[in-house]
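Let's start with one chain on its own, the form predicted on its own, as structure tokens.
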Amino acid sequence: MSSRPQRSSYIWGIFARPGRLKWLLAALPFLISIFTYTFFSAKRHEANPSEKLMPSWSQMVKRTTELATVPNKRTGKLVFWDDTWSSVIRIAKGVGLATLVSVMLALFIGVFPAGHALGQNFTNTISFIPPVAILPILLVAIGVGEASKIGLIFIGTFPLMTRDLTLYVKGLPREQIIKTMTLGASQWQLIWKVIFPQMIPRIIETIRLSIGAGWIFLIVAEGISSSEGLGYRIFQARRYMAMDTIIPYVIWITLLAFIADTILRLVIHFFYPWYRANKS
């Protein structure tokens, strides 16, 4: 009697393979969401033609087109693209700085016993501090400029990135370190030629996991202290119940995060196939 599990022809079986239905299943939740919104939006507009809470798709497209193609009368800038550029630069700086610090701390804590004793408990502790609670301190300490926004993204992402990368470094086979040192390598050669190259795909994956949190902290910071950015525009539109601006901006933020996540995932897929094989 075979011990191998039998593949089920039923699509929801544990060992079933969706096959050609894979893409349909992936698209189905999105289609249902779009249909549901369209249906209820139409119903509300039938009852109230001046409905603002659930604007139609045509209203949102019209408003977004205006923001993306018509220069602002006061600044002369295209608001949509100016907001996008400001937010993307901020999150790139914040997550980039968090990645740099996290890599250095993970190597220090994960490789050296003294580093573990010095930094492990500290990084674990600060990871429990609510980053948004620190925003008032940042605004008082360094003002309402770019530094406070980038600082909030950094504080909100680097502790968990450090913990994740440290666990990965400590999980590398100890035999690699022993053999490398036995062959005469220095500590720096061990770190930069053996450990760090193996960390790269994990670093990319950690960035993927941190982008969502980074956007949250960016939106909060821009909503409180900014004059441009996607978060600023959402909070500004909220005052006027301008859902035809808010909803497209939320969709755009989601799309930007999805694009970044996809690019990073493809980098791992094509350049580090061994990492994927080790996880499977």
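By rigid core we mean the largest C-alpha set that fits within 1.5 Å across both forms. Numbering follows the first chain given and starts at 1. Please read all numbers here as calculations on a predicted model, not as lab measurements. Compared with the form predicted in complex with the partner chain:
Shown in the overlay between the two forms, fitted on the rigid core, is a CA shift at H269 smaller than 2 Å.
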The other form holds:
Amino acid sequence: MSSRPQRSSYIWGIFARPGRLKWLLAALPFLISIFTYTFFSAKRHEANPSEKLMPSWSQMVKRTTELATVPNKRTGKLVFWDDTWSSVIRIAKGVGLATLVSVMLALFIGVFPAGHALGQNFTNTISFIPPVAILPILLVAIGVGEASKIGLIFIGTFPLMTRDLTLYVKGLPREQIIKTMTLGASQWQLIWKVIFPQMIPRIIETIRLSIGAGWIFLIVAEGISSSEGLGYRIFQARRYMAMDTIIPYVIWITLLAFIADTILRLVIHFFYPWYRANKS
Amino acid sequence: MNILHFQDVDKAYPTPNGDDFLVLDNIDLTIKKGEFCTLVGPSGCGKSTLLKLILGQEQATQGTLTIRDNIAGNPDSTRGIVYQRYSLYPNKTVLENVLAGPFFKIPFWKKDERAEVKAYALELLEKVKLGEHTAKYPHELSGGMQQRVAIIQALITKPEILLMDEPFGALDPGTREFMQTLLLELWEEYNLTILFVTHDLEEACYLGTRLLVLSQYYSDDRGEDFQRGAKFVVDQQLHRGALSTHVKEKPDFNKLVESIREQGFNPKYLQHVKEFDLNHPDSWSTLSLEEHNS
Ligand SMILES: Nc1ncnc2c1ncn2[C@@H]1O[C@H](COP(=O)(O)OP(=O)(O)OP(=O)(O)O)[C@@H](O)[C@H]1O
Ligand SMILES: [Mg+2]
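Now the other one: the form predicted in complex with the partner chain, given that the block above is the form predicted on its own.
First the chain shown before, then all remaining chains and molecules of the complex.
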């Protein structure tokens, strides 16, 4: 009999220990996607030199570089950066406003019994309204300007944020609230010195989840009424079948969302070590 | 001086089928300053409910409950509480946890006062051997350390009465003994008034100056089918010798523990209300006519 300890498989089964192999595994789906695209794009270009549906990587890089470095003849702006800036600002405003409102509502509903009675059912009902369905109302009521786009993002994100944060506030142990009062806190102090500080990492997490939804509503709103923005550009490019603009823009949006998500994740990791420790 | 006073207190919870479920049944109790009361009783007899009433977290269905002659209202700093869990703020360090109470009272611009309390907090932490852990978060501490922080956190605001609900229930036996000794030291040094709930009869008999047994296992003249709530079936003075934990091995001590176990925890042992062992000098109890019509 060999006395070597048995090693579990690298890949197969629930006890697999991929070790450093996991980096390769993680990269694999990305590599396969890129390879597949490149392969089919090349084949189509062979068959038809003026192929537009699957532009080559070099075409996309060329087009994006143009948009990012050559000022637009009519407006004098760098289109790519101008679009990015407008969109990011809209999301920040929309999600920021949603955060502000949902924190207030969550504290109101989660802490005060009367607040619960007053607000719980109403916010739950609001959260069932499909946000895109009220976009026309927004457009009619407040016009096609910035406000209706930010408004759509706000309406699309705040109900779920409120629900999530309310659950969190209600989930804080009753003992802790009683304890706080026995330590001599006022109700105001209970809210701002005890409950709110504990909410912050959860707020950040809720924002992380809402940014995804925020993009959806942003792109819808920009597609319908706008003159700049990443979503606007995609819909505009569609008219000319300009896939060499659309695909890089989609990749860029994905990247922006990923970056925002990573930053927020790292903030929780480094600044709120107790949050992760108490979650399990 | 009376710190706590219960008179004819009932506590009932509504049940889903509409009736009331009586937990505490015509309770009378007076606790004087400096007393270390331990409270034991079968699981579910209403010990935590009694603490909730004192805290003001629950309201009595009937009767009056005063703290220093004031009706006990919503939870405030006249009472301190240490729970088995959830006593500490997970987002604050050990020192911040201890300072939470004082800092609610001292506004941030009174820097000198704050510095003074901070020095005092550090001194207290030193005393309970946590001097090196003041910057840690609760999740980085062992269970015993967390409870020491919780005790300091509660006593630094000088409550009239310190309530403790199975504070050492989750600790291993060694840590438990260490905590018991420590608590007795703090009780003596700061002249605390304590009401200490525990499951552990030995702990109750060892720690307290006064032993209270709350139990629903008793009889009275209200008839066989009456849904009784719990009452104090034992209320007696304990004579503590030295602080040494060795008393736990003495035969007298074991006899006491056994007799309490019989009187409070045996569902078949039904003493009549008029025969309860209520010989503590502060003990008193008024029975309603229905309870003893003989
Ligand atoms: N909010 C409530 N609603 C209804 N019934 C309750 C409520 N709180 C407690 N009870 C009931 O009151 C009784 C006493 O509960 P309590 O928690 O005070 O017991 P306990 O003596 O502390 O028990 P343990 O030793 O297990 O901690 C139990 O039967 C419990 O089911
Ligand atoms: Mg209990």
